[in-house]
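The chain below stands alone, shown as structure tokens; this is the form predicted on its own.
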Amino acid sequence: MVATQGAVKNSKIVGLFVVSLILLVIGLGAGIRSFVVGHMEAYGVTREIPWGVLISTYVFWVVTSTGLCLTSSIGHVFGYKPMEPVASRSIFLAICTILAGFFAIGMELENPWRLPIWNSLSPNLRSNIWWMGTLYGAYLFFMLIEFGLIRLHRHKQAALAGLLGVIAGVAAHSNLGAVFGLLHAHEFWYGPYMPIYFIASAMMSGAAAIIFFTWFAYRFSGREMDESTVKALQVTGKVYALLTAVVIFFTVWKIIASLAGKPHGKWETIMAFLKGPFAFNFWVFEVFLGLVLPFLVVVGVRARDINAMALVSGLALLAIFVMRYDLVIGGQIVPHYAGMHIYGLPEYYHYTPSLSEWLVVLGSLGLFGALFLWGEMAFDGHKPIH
């Protein structure tokens, strides 16, 4: 009867397999075909929003990556017991969300390939974006290396490898937000804020996609989840609270600086948050879905029932989506000569994403699913290795 269970559990995850190879297809077949018939053809971005969907969806995945490797160092990297359990799956998530960003990037950039040929032999070391590429290579490479020594029982210099990867995912992350940051011409995004809140809101994302994902593979894998591994859960959830409450302190702070003032830009964009056309996505799914809501239940059940964690993590992660694509588009929507009574200007730019973005952000996810689900199967669902 058990093995029975268990080869339906297994079947399951067979079938979410396929379905996640099917995505990929299809999001692989939308972004070729964008790169025949032309970027502006087949995405809906234009001249004053030229960052649409697929630039928030790569945000969102390297976000989440980069929260992984952070969040999970504290067990493997710095030696804390409680959350090593959660080590090796945590670092293979982080491996699978970093490439499903680098596909959606991929597919949005027009000529991808220039990439690693001109990022190596033309070196702009004044450049934001030259360094985002360096940097996250860097830290894909180490990941790897990390998780094939801890395949390895090389425990030492796993943690080695780990710290580097640390060191790398913290500046290849807080110079993502400096891409933002130092944009002199969005005001809603330009400051140092914007660095800080990067690495502040990957944690939250990572100690959120850390419990789904581990709750989510026991729950579908028919296996129960051991002490340890709740033990580890729990943590996480307390981590998670912590970064939870310090998000919510950036975004009041946030909110209050657009605000005080009236300064151009970030008032009008932040007035598109609070009231405008914003409004849905920034009250419903950041505040309440995405912050609010996860802090009051983790604390509420004070980090001890994993299924509540898990209910609310999921929920969060789709509410963090959103939260990307809010920052993205959100800080392109105000005119750049909003307040001069220029004749025909718009109060707002309008941006709607096209089919084929929207069939290449579910190409990222299946490719993300592909992935952890193949790792799942391969890895025996991430047994602890000691």
Contents of the next structure:
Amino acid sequence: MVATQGAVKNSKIVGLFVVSLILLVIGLGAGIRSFVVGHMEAYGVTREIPWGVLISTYVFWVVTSTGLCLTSSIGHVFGYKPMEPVASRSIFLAICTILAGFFAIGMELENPWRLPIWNSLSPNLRSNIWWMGTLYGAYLFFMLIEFGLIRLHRHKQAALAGLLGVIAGVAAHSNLGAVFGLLHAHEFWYGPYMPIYFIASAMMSGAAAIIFFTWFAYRFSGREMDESTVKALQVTGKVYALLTAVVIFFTVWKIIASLAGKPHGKWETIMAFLKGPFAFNFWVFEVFLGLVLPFLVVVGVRARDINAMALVSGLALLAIFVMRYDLVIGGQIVPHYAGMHIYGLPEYYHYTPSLSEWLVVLGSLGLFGALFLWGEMAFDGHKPIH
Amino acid sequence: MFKGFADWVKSLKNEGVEHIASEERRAFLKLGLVITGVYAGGKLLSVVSRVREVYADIPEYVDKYPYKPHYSMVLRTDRCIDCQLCMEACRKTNHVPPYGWRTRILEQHLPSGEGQWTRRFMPILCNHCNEPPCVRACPTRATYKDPETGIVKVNVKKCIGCKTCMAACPYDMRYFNEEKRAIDKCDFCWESRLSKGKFPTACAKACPAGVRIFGDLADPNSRVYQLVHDPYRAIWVLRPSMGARPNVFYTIN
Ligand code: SF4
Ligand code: SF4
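Return one more block: the form predicted in complex with the partner chain, after the form predicted on its own shown previously.
All chains and molecules follow, beginning with the one already shown.
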């Protein structure tokens, strides 16, 4: 097996690889058990909040994947040389993250085996979720091809496959935004904001992921980062700061738009974020760890200090996970018949992820970790190829 | 004009229809509006357009009933006594499991002056919307609108269980049925009754108070048609801002 040939292979990496595999097996077991006993029994989702932590985890992974693809394309698709050294790992990470996402949603669907059959035999072209699924399939295909071509040193063709991947990724990802954005039923999501916001926040997540995982790969295998990789991460850091600023801008306007004139549904949701049940998630994770801290630190070190940037990027990835959770769950908490004087209606619907759901989330992390670390070993730390 | 109108409505304090001066009432009838005196969370569910009522904002829906028969239900909501016989009949007829429901009764406490309220029961069921968000969202067309009757149905074997339709329905009308491994919802008793030539739906049949009037909205002789087209009757639908164009209408006697 290729895995044994690389220089990047030490007991730490192998150990973490094994831990990842164990997580994967646990998650897989929990997921399969849930199919057997029924999701109603195993999962915390309800009639009122049908989309739970597995959907938000899926969103987290695919947002990150699209972001990895988009942000790294600056180098290998659009020919900005300084970013090329991180291309191979970024593309590979994009593949790992999308597969982790598919894992999470695969365990969330009640009948995933019907998906390939009826998605093709009975497509609904008006359905965003149909487009999203189909386009992400195409996206994965292009990313695999691109990665293969990069490994084969066929950079011209790789760039072409990369371009197709970027197009499929943007289309798929904006459709994911539209899966939420085109649902009138949930005012907090409704509107063209979501598809646009999803693209911006994807690039932000992608930049954070490139910085964190590249740093991590070197750190963990005890190697020195070469000059060109440091440069590439510094450029990525600038992109990261810029996109964090963009997402801060988006977030500020989302808040203002949800407050001004107390729009029904939006207002109740934003209140849950600002000072209700989601306030801790919102202020501590989303605002502080996800946006303000990375922005200040990356700008503060002028995108030079890789260690500092990696630290805040790692924390930001955690925060982005929470961000996705808040977005998915928060959008569903306002009761359908709110404001109609219904007796006994709660102020907000309530959802708590079940143990099985958390185990599947860990399983998706395990799958990601196992693939990522295998890639480090198999492709020799994604050594820059010239 | 509409600003003045809004101010005026606000000043009403839900006094009820009786208290509206006949002059003003006439003014609004001229505008094509009926005043019901019902408030809901600051939303003007209270004023609905007359005759062309609830579809009126999109002309292509007005008075056009594309299905044959165009199944529809009118709920005379103030008659409901919350006996829940409809729910029971539905459960039995359609094999609805204990963890789910296809129809239920909500209890409204409508403000009726300082610190006072009146109780009213409000049955809800799938609205078999003309623009059903659930149908648009379903990736595999497992949920579809029957081209003949307009009933929104589920093709069990195509349902992948993504629950997008549940998230898409503004009315909370869908649940995942573990036994069927698919979404289940009201189908106006198509499978259990209508398709077998039985009429009307189980809930309408079971209701002792005559709340649920079921029939063909495309047929001018049907009771639903006459109720919906009665120019002196207030008719409304739930959450009209969703744009789903429900085929279940509400009225009070
Ligand atoms: S009420 Fe809900 S389930 Fe019924 S047709 Fe309308 S959107 Fe679909
Ligand atoms: S849960 Fe079933 S019916 Fe609902 S959108 Fe998904 S596939 Fe369609």
